[in-house]
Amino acid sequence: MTAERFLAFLRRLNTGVAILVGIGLLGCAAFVLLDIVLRQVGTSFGGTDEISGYVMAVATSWGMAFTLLELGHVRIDLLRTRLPSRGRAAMDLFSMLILAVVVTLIAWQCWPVLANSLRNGSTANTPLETPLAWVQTPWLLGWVWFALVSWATLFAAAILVLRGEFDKSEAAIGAFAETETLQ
């Protein structure tokens, strides 16, 4: 499988993940909206703020890989835009390396949080007393997925750079050419 096909596969896979996350967010919004309506008639589900917070944490961790592949993360390209294609490729690979390392460290540090919750049978200090492992497991898996996608994307882009395909590498991990679209 070529690097381009692998990146296209990752994009399709993450698009599916993003759709599932979006459905979860829509479900959460419907749940909150229904609770608001119920409050108007004097009743409530209770715990919608807690549940929506959990949904947002899980959605964020899983949505990061999709955002990476769609080049949606914020970047400051003051120096990068002034470099030739090899220099831009080097900066892109360096930024992907830093991102992959940081995300891996985050995922690594998420495990002790889940492990402690599992060991202690921790529950939320709320009326719902939600078992924290129920929320922390998909949250951790989202960070692990983001780390794996970051490393896979870095390696695929590095292969493209080594083959001298700087345009393809830039399309995979570079920044959108805002300067071109603004002119």
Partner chain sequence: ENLNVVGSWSSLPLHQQYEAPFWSETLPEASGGDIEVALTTHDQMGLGVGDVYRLLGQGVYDVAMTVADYAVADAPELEGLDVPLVATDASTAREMVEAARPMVDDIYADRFNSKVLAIAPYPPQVVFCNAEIGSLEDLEGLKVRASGRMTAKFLEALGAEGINVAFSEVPGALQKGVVDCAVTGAGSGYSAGWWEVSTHLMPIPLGGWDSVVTAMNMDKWNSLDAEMQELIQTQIKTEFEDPAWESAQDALVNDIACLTGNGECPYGDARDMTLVEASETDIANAEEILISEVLPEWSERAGDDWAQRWNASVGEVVGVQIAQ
Contents of the next structure:
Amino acid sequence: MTAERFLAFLRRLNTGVAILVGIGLLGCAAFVLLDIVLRQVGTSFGGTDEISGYVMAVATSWGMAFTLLELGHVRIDLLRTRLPSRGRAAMDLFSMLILAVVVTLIAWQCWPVLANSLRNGSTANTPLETPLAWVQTPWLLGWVWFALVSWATLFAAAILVLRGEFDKSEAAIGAFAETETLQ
Amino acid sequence: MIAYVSIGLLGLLTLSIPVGIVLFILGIGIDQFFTPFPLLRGLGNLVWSSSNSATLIAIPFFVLLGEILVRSGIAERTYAALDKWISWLPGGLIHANIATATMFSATSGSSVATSATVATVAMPQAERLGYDPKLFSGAIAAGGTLGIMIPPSINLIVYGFLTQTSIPQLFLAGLVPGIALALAFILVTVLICMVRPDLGGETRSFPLGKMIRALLDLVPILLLFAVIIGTIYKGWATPTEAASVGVAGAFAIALAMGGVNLRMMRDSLTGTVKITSMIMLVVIGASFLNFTLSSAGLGAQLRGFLEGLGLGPLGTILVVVLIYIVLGFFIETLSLMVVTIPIIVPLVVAQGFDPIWFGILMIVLIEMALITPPVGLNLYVVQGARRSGSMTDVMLGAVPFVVVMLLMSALLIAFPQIALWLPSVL
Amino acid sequence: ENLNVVGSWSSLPLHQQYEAPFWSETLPEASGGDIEVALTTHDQMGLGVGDVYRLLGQGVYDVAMTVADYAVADAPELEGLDVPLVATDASTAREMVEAARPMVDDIYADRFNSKVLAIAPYPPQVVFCNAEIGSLEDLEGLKVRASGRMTAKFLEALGAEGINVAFSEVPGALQKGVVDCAVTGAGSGYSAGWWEVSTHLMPIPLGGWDSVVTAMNMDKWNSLDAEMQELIQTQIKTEFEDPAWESAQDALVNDIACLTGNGECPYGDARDMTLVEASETDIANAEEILISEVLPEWSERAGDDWAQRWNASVGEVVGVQIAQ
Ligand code: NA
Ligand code: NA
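Having looked at the form predicted alone, could you now put up the form predicted in complex with its partner chain?
All chains and molecules follow, beginning with the one already shown.
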């Protein structure tokens, strides 16, 4: 598989992930809405708050890799735009390398949180008593996924740069997507 | 340590490393160089507890709401309707830009989304009608900043989350300053175009029948605003929960107008995920940095330093304003907020200022940062929607509005009631 | 010896009047300069309240203090330290805490790798209502904001509906009827202006006493010589724990005076909330619910061993026994 096709594959894969995450958020919105309506008639699910928090944590971690491939993580390109394409490619690779290292460290440091919850059999400090491991496992996997995708992207982009295909590397790891809606 | 953080921040940002990652690196650096304690071991817990938050889930909800409005064509109709009502003023269509931005601010929680929405629908008109690009695009960039002042506002939610202040109170406090700013933008445009008619396009007027019919197109947005704000202030739901009501409302409107299809839903959902993770990487990075900074005693150091200056309340506020203006040139606004709030707000509150009032003052300064070069996201968004011309046009066009915002900050300091009156009577 | 100390909520009197002076002045002076302290608080660090002792055990800092109830996610047996309603005055609450101390020592050593130095009270967690109530039974069917698992379970058993609202949103929620009642310390409720949005005050510790545990990382503790350990233990008892408890009962009386206007308010203007005294039948009913539902559930969560230890210590002091 060429580096380019590999990147396209990664992007498709993460678009799928993002759609699932989006559906999860939509489901959470529906759940909260239903609870508001139920409260008007004097009852309630209870615990919508707690569940929204878990959805947010998991959605955040699993969305990270998609945002990366969509060039969504904000970068300041003051210096970068002034460089020729070769220099830009070098900066992009460097920045990608740093990101991959830091994200790996984050994923690594997230493991003890889950390990601790497993060891203590921790349950949320709420009437629901949600076992924390149930929600921290998918959360941790999201960060691990982000780390894996970062290294894979770095690797593919490095091949493009080495081949001198700067346009393609810029499309993969440049600073901004083409003027789509930011934030 | 202050020097390390400032220089490190600017240096790493210049290398165009993603902002959220820069915050993590600075935190790790503080752990390595400034404290003997293994702060890194706290990283995982901070990542978990800063993202496991029922308050912050309002962010994806409000983003999704905005995505649905843009992608279902509601934005275009609103713009056309406002054009019919307001373009008779000197400056013509520029007022429609500001008015559309103001209306969208009332449903959107983000400034960048607001200006992106308006830029997308307005820019083709500017080229067609031969407007001077400077003032036209500057007005969009500036009008868009109202997205975080007029409720709902993601930035006010983050402020409330970090400072433990009431989010509904903050929302109420932002309403009057937000509308005042919108009116001031229109006024300054009229003044400029009276002196230099060549900067505005021709004024436009429409037959009354068309104007009346156009009102119908404004109904969806007004309805949505009423539903969101009504839900909060009727006590049916918290601001976070009201965001889910807003999503349902936007979806219903889009359905009614026939703007819903599978592709539009897919794009709205992925767009939401992208923006949410982008914001959250910065929020999480900032909470880790804050944790290391306070463990290493920076907050106390800074407080000691500022208290040592013996400035008194007014002096302190002026220094703080100056800090935000300067940092606002260089730092992306959400990062600017999350990095500074834990240090600055306790200081300001200790001087006897109201945290709700200060939240609003900070938002004005953050709005300014969004349209000051070199780092001003709204400028980039508007420039992105233009197909030609240089970035300098947009920057110059935004200058009059920066002046308006400076005046607004001064007014807020002189008359805190501008912000505090509404929450006190409701 | 350098100590990095993380205090409890920076805005509350326990930190401002007792923790901060003790750690930044009293203890360093008593050690003749041998101990140097860097003090911050968990809210200033932006820590999740459930993480405070987790990180203490990992050595991220040396000493930490926060409400024990926040840590029950990792240690359900710790809920037994602060059972709602069984201690209605400060001296009983102190006896209860002292009876529980050996259990708490073991829990902290096992779960959080730390050594307990002191347990001090926040003022009892009482009930503010924006609704006509005359007794505990009237809470049935009302929407109540509570924090902490055992309190929430207890409210459920009373037939009330538990609603989660952030502290800063409570006044709005009370005013708009999102919640009918909310539980917090009487002093916090006074200073946060809850009297503006609620009418009735029931000064019984429905949320317990929110005991604040001060603990030191176990490795750090073991690295200190016996003399230093002795110094810290005596100082913290006489200069921090004792005074904090001594003022607790007065504080409750003053807080109630401030909120209801029954008596002198030393902090500012007295307000005119309606004081709702819990009757003896109320208390008896509550104990019945505790014994028949809430505590047996807890003993399932924590394990029977802990219920037995509780019966033999705290249970003896407060006269409540969990059926086995
Ligand atoms: Na808004
Ligand atoms: Na700027």
